[in-house]
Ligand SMILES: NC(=O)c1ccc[n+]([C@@H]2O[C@H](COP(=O)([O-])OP(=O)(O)OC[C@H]3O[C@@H](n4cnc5c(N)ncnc54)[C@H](O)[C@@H]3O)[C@@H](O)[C@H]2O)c1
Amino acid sequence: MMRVGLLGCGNIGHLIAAHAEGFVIAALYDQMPERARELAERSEGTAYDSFEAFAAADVDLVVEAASVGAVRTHGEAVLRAGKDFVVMSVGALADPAFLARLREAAIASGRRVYIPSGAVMGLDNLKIGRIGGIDRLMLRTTKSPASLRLELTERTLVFRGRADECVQAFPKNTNVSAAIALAAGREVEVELWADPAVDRNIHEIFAEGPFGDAYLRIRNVPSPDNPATSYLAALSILVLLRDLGEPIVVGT
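Please supply the coordinates for the chain just given, on its own, in the form predicted alone.
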């Protein structure tokens, strides 16, 4: 059975542990050691107080469920330790220089970096569309002001620009834009709206190219204990882990 190391033991980590099927969580690490120890008791894994000991643990791959900062700090080290790496905080890869270093580390170590679909659908179609070219690509995201740590009484445009700029301004809330940019292989025009009337995270994707045009709207239910993260994002990691062991995989 596949052995997984969990980097980050917060809300997403708990959801992964609660639905572990076809794999075991064998190693856990968190910046707050008590969180790793608490989740280790539930998952029957081993909690580590140092990242170095965690990286050396007997696991097949490491799932990051922490933050953009954790990916940038530990990503290359995970690969050099001989583990595949599943990246949840895709916003870290919006930095071209870091993305290049992570790719070089994966090649040098013979390992792979996996990026789940996260909080959106349609990434397969964007990967296909990039072959013929995508002429226009836009993401409009709407979230509650609370999830963006803002206090607003009416719908407000809080950001418009490129995906990498949006990640810098809102690193905990804009992994979707980075995932879309990676799938499409081009820059994404991003609008981020805060709306006190919404109770779900809404992502609208607009794409045009030689393939035709597409519009996709996703209304995500927030994770139970963290309104900034969608429940769908956590489930996408579980599907990715399940498919790694499947002989037949659906999707591009």
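Now that you have shown the form predicted alone, what about the form predicted together with the named molecule?
One chain, no partners, no other molecules: that is all that follows.
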């Protein structure tokens, strides 16, 4: 059975442990050691206080459900320790220099980095862009002003530009644009709107290319601390883990 190491024992970590089927959580690590210990009791895995000991544990793959900082600090070490790496905090990969280093580490160790679709339903087929090309790719995100820490009474465009510029201005909006850019293999135009009339995060993706055109609209329950958002992300990881062992895999 596949042995999984869990890097990050918060909302998503708990959901993965609660739905472990076809794999075992064999090792756990969190920067707050008591969280790893508490979850270890429920999952029968071993909690480690030191990252080095965790990385050396007998697991096939490490699932990151921690933070952008955790991916940046520990990502290369996970791969060098000979483990595949599932990255949930995909915003970390918006930095091209870091992405290149992670890629080098994966190649050098013969391991792979997996990025689940997470909150972006339909992410997988944007990968056609890397072969057939996508001429126009745009992400329009609409959130409540409160979730952007703004006070506005009317629908307002608060950012328009490239995804990497948006990362600077609104770092919490990076997971979705980074995932889309990585999937399609090209830059994404980003528009961020604040709208007092919405109670969900709306992501609209417009893609146009030789294949035709596509419009995706996803209305997610707001994150970051909302259990329902974590549930969608956790399900996406569970599907990925299941597919790794399946003889027939659906989706691109």
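In this text, the rigid core denotes the largest set of C-alpha atoms whose superposition between the two forms falls within 1.5 Å. Numbering follows the first chain given and starts at 1. Because the structure is a prediction, the values reported are computed rather than measured.
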query	finding
Per-residue C-alpha change between these two forms, Ser144, threshold 2 Å, rigid core fit	yes
Per-residue C-alpha change between these two forms, Ala100, threshold 2 Å, rigid core fit	no
